[in-house]
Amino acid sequence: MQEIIIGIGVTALAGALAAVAGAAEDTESNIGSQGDPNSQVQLAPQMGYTHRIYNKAVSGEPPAYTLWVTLACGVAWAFLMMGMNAILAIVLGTVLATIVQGVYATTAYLGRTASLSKFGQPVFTDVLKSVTTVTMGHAFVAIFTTVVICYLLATVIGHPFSLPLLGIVWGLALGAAGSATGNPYYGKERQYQNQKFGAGVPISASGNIVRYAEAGQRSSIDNGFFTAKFGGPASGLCFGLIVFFELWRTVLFEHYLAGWGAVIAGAVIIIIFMVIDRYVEKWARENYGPYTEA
């Protein structure tokens, strides 16, 4: 009984940490324009639209955060094996991973922008200096909270995977949650605010992203203000629920049917969410219908 109570407490704490991680991850990636929406940012100069949007995407968010979280977990695990304090080990691992993220962002932005020089896209040094540090700050929060989740799983829950392996699993899940949930807010609702809601992106508008903010040219920091209000919380809720339901079913049902109880509970949860998703989609289509020209 005591193990279940401790497990429930860890589940609640991990879910809260995951919510913070998801919000920070999506805000970081959208400020840096990483993931699917970046294709339009990359295309804009080629269509004659120069901009001040940071452009650091080399890979999608899932593999990127898999690398950073796994690196932080690996360094923390090595320090823990040397007898270092757990909090200090996790902080040092996160700092190293954040530095790698900053190097990755800088070289990606400079390299991608250099490839667009023939289209007249300049490198803005003020954007490079200001946005890189902001993305690193958000990346630190996302990586740190995820590593703490992995540490709780390995030490308190007693997960059979080592810390670096847990970093691979949950780093990939974190990046996938932000990419699938938060990107639409940035890609469709922010980059194409000049298009009618629900219209999608017409071929004629490809690359013609919104480049001006309320005062002057729009920068990636402006995108961060928007993402922190909408895409970030949505991604945090998504990743938080993933972690919460994953740990919840494990803690409560792992002791039944030789471990199969947790598997069955997971399958039931998936079915329930499939039914809910289908109902919400059907309700939305019936109430809003297809997009039509006014």
Second form
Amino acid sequence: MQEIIIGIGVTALAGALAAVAGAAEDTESNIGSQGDPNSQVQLAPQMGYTHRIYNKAVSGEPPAYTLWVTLACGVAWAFLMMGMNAILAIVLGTVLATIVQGVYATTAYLGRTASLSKFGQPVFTDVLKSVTTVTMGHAFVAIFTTVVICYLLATVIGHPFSLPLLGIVWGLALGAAGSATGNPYYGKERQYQNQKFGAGVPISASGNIVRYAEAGQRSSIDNGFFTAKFGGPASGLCFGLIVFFELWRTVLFEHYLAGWGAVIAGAVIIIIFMVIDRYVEKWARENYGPYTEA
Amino acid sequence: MSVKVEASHGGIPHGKIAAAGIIIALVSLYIAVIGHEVLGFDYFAFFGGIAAIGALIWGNSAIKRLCSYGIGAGVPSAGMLAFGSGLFGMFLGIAIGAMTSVWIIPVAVLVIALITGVILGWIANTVLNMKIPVMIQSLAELAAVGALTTLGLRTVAIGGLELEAGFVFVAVGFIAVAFMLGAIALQHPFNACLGPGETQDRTNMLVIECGFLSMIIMAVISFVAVSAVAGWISLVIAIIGWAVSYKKYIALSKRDAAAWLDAKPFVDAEEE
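Other form of same protein, the form predicted in complex with the partner chain, not the form predicted alone:
Then the entire complex follows, led off by the chain already shown.
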């Protein structure tokens, strides 16, 4: 019984940490401009639209976050093996991962922008200095919370995987959740506020992203400021629910049917969510779209 | 059948870069073996990192060649594929080394990974019907790059190439860190420098930078398994190498950029 109560406590804590991680991850990737919306940022100068948006083309968010989280887990695990205090080890691992993230971000921005020289897109060193540090700050929050989740799984729950392997699994899940949930809000909404709502992105508008802000020229930090209100929390909710349900079904049902109880519970949760998703999609289409002629 | 689009013109041909990469990787690995087997210390662990950089230079050129066939979005995937297929060669090569001699490991890993890649390339071209002319050769090269890079980073972490020394590497999961570090370091340089203004020397400098950056992390982790002196040697060399290459990369970016502005607005074409 005590085991289950501790398990439920860890489940709740991990779910809350995951919500923070998801929100920070999405905001980080939007400020840095990573993932599929970045293709428009990359395209804009080629269509004649010079801009001051960051261009963090490291890779898709899932592989990138797999690296940051795995790296933090691996370094933390190494420090733990050397007898360091757990919190200090996790913080040091996260700091190293954040530095690596920052270095990759700067090299991606410099590389992509320099390769666009033909189209007159300049490198803005003030963008490099101000935006990189903001993405690093958000990345620290996202990585730290995810590593703590992995650490709880490895030590309290007694997961058979070692910490770096858990880092691969949950880093990938974090990047995927942030990419799938948060990116449409940045890519389809924020970048194309100059288009009619619900119009999608017509071919003729490709690369014509919004480049001016309320005052002056838009910076990537303005994008983070905007998406942090909806895209970020939605991603946090998504990743939080993933972690929560994953742990909840394991803690409660793994003792039934020699472990198959947890598998069946997982399948039932997926089916319930499919029904909810279908209902929400139908409701949204009936109320908001498809876009009709005015 | 895909159409070939050149990523960047001119520069050193792929064959020369590949040859240089293989030689750097194999020689460095054998220096690490000499240090461990003949001289009996693990201070040469950092040569594993140099081997990884050599392999990454080769791999970057191979990715560039493969991706000139219009699979731009597949650059990060190519990195993952390289390391996924390369791990098989690495494990089997090390296992063969355990049965025979540690001196065989670098060459065995290279050969087995090349064979794995050829099989995967054949499947991609005939079974999946991709029909990309350089597919078989490129996947073979990428698998070998993945195997050599993981082997190199593993050497940094544990100080030698033997099977026994590597148990901590696999059991504790440090191999996951090496896998991700290598896979992102392999795909990042070409992915980051992608575009009409890509230049070979800038991209290659970024490969070296990514290699040293990965080596820094493996050097930090290596303190678990190697002697403190060896760990510090690896760490200091990695940090110096990274700082120099990062600085050079920024200088090359400044050279290639259209303009280098600090706190100035952009000027629109219509406004001019």
